[in-house]
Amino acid sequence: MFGKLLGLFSNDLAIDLGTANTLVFVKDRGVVCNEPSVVVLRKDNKKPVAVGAEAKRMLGKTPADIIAIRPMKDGVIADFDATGEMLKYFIAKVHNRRSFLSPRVIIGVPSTITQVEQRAVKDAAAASGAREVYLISEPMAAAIGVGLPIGEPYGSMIVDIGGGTTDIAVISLDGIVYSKAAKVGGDKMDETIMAYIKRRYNLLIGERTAENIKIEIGSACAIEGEEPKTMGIKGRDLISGIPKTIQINEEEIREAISEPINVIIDTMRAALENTPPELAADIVDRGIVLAGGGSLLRGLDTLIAKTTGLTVMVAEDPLTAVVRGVGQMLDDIHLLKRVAIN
C-alpha cells in the first residue's frame, strides 16, 4: 500500500538499456525517449559534453581533448562511469523533477547477465537518482511487450535481436524454461560491413556509414520480385589517402553480414534442440516471434523460416518491444514480482 502511495507522487520509469539505443517508458505517457547509447566526455575531468542523439552525431568527429564512448558493449556495462552519466541524463530528462520523490526504475537486461553485471546496473541506476531498481530479463520483457501469453501453460519462443546481443528464450507459466544468447547483433553486422568494404575496396568507412548501409540496402536473403538495391558510399582510400565515393550493391552487403546472421540462426537451432518436447510442439503450432532492431533486417524472417521450417513473425514495432513490456510492469506489481530477476 505504501509503495502504491509513493507511486502516485513519482514518475516511475521503465528503461531498455540497450547497446545501440536506450529507450525510456514513463507511466501513463508511454515511450518518451529513444536515443542512442552514446556519451561524449572530456578526457581530463570525465565531465559529459553530450549524451544520446547529440553525442552520436559527434562519433568519429571528436577532437583530441574529448572522447565519444559507447558505454554498453555486448549488452552489458563496459564503462560504469559513462553508463552512470547516461542514466542520469535520461532519468533527469524524462523525470524533470516534476515530483518530489525519486522514481522507481525497472530496467531490461540481457538474460545472460552475471551477478556482478546486475550489481553494476543497479548501482548506476541508484546513483542516478532511482528510489527502487528492478531488473527484468529482456526476452521476458519483449514477450510481454508483443503480447505473448507468458502466464499460460504453452510454450512461446521469442528472439530479441539487439545491438550487442541476440537473446532467445522459450517461456511458459511466467518463467523462462530455456534461454540462450549470442554476443551477436546489429553492431556485429556493422563491423563486418566495415571489414568487407576495407578488404574488397581498400576503403575505410566509419560506424555511422556502415549502419546506414545496413539499414538502406542490407538484407538476409534475396527478396522475390525485388530488384537488388545499390548505394553510393563515401570513405577514405587506404592506398591514396584521399576521400572517394564508390557504388556497392545489396548482394555484397548480404555476403558481408552472412557470418553474424549464421551465428544467430545456429543459436536458434541450439535453443530449439534443447526445448522440452511438449513446449517444442507448442512452438510448431505458434511459431517464433522476432523482436529488437535487428529483426528489421529485410528478409531475416524469411531466411529463418526457410532454415527452421517454422512460422516466423516480426513483432509490431519491434524496436520498442522490450521497453513496452517493461513499461507494462509499472502498472502490474504482482507480475513484476513474479518475473523480476532476484
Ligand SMILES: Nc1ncnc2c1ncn2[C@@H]1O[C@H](COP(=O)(O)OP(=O)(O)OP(=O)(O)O)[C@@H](O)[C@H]1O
Second form
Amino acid sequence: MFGKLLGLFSNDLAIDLGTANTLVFVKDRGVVCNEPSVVVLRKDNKKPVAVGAEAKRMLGKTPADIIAIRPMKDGVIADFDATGEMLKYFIAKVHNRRSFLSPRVIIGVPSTITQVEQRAVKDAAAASGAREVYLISEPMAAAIGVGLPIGEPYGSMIVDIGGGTTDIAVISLDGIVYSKAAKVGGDKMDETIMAYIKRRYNLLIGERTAENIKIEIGSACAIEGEEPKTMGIKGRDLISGIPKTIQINEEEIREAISEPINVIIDTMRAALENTPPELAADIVDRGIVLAGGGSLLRGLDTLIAKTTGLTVMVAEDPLTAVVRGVGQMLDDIHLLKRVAIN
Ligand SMILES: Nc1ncnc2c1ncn2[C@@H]1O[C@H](COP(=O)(O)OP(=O)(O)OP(=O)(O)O)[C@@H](O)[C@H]1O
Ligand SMILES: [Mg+2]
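Next block: the form predicted together with the named molecule, after the form predicted on its own:
Then the entire complex follows, led off by the chain already shown.
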C-alpha cells in the first residue's frame, strides 16, 4: 500500500512559486525548471507570448500591444490569470507526458499566507492541470532543504530572504514555533537603488539594471580586505532626456539599500525576542541559517552576525533550498502529512 502511494507520487511535482523565481522539482530528476516568474502577454487576448527567462529579457522593453507581468508580488499571487498561465507553462514543460495521470503538486507558500491566498494558489495550480495540491510553508521547506534537524526537540532558525518577502521561522518537533515575515527582499533593494540613482543623478534606470547593480557591486557592509567596487551604469537623463553612462560605487549602493536591509535585521531581532527561551538557547548554540537569493548579497551574513551576536551561515545553493525541501516531501508522504498546511 505504502509502495503504491510512493509510486503514484513519482510523476508528481514540487514547486517553489516565488516572487522572483519559480522552480520545479521532479522526483529522481531534481530541479528541472528554474526560471524567473515573469509572463509576457498580448494585451488584446491575454495569451502568453513568452514565459520565464525569455519573458524576463523582455521586461521594460515591450511594445504597446504586449505587456510583461510579474504575477507574484510580496510572495503571493497578484495576478491570478497570469500566475495560472505561468504554472501551466512550467508544468507542461516538465511533466512526463507518458503518464496519463495529471500530477499531484506540492507548493511552497509564505508562512503568513491568508486563507484567501491559499485558495488562490490551490485554484491556480488546479487550473493548470494539477490533480491534488498540497501547500507547505516556505521556511519549513527551506529548513528541510538545507538539512536542519526539524523533527528534533531542538530550536532551528531559518531566514528565507526572497525577492518579495523575508520569511523567518523557528522550528522544533516538525512544527513552526514562531514565524514572522516582512514584505521586503531583493525587489525592495532594486527599487531603492532605482530611487537613489534618480534622486542623486537624475538618471532613470530600469528594474533589470537595478538588479544587476545589486548583484555586481551591492553589499550590506564593507568586506574586509576587498577594494570597494565601482560600475558604469546606463540610463536616461531626466533633464536632457538623453541616454548616458555614469560611474557609481559600492558605498553609494550600500547606502541606497540600507533601508530594506534594516527592515530585515529589525524583523529578525523581533523574531529572536519572541522565541521561547529554551529554543533561543539552541539558536545561540547552532546559529541562524540564511536561504533565498537575498542571502547572496555580499556581507549580509556578516552584518547579521555583527548585529545579533549570533553565528550566521548561508545555505549551500540558497536559491534552490525551498524547492529541494518541498521535493523531499515527494519521497516522504509521512513528512508531508506532518508539515503540510492543514
Ligand atoms: N548574488 C546575489 N546578490 C544579491 N541578490 C541576489 C543575488 N542573486 C539573486 N539575488 C536576488 O534574490 C532574489 C530572488 O531570490 P529567490 O529566488 O529566493 O526569491 P523568490 O523565492 O522568488 O521570492 P519570494 O520567496 O519572496 O517569493 C532576487 O531579488 C534577486 O535579485
Ligand atoms: Mg522564495
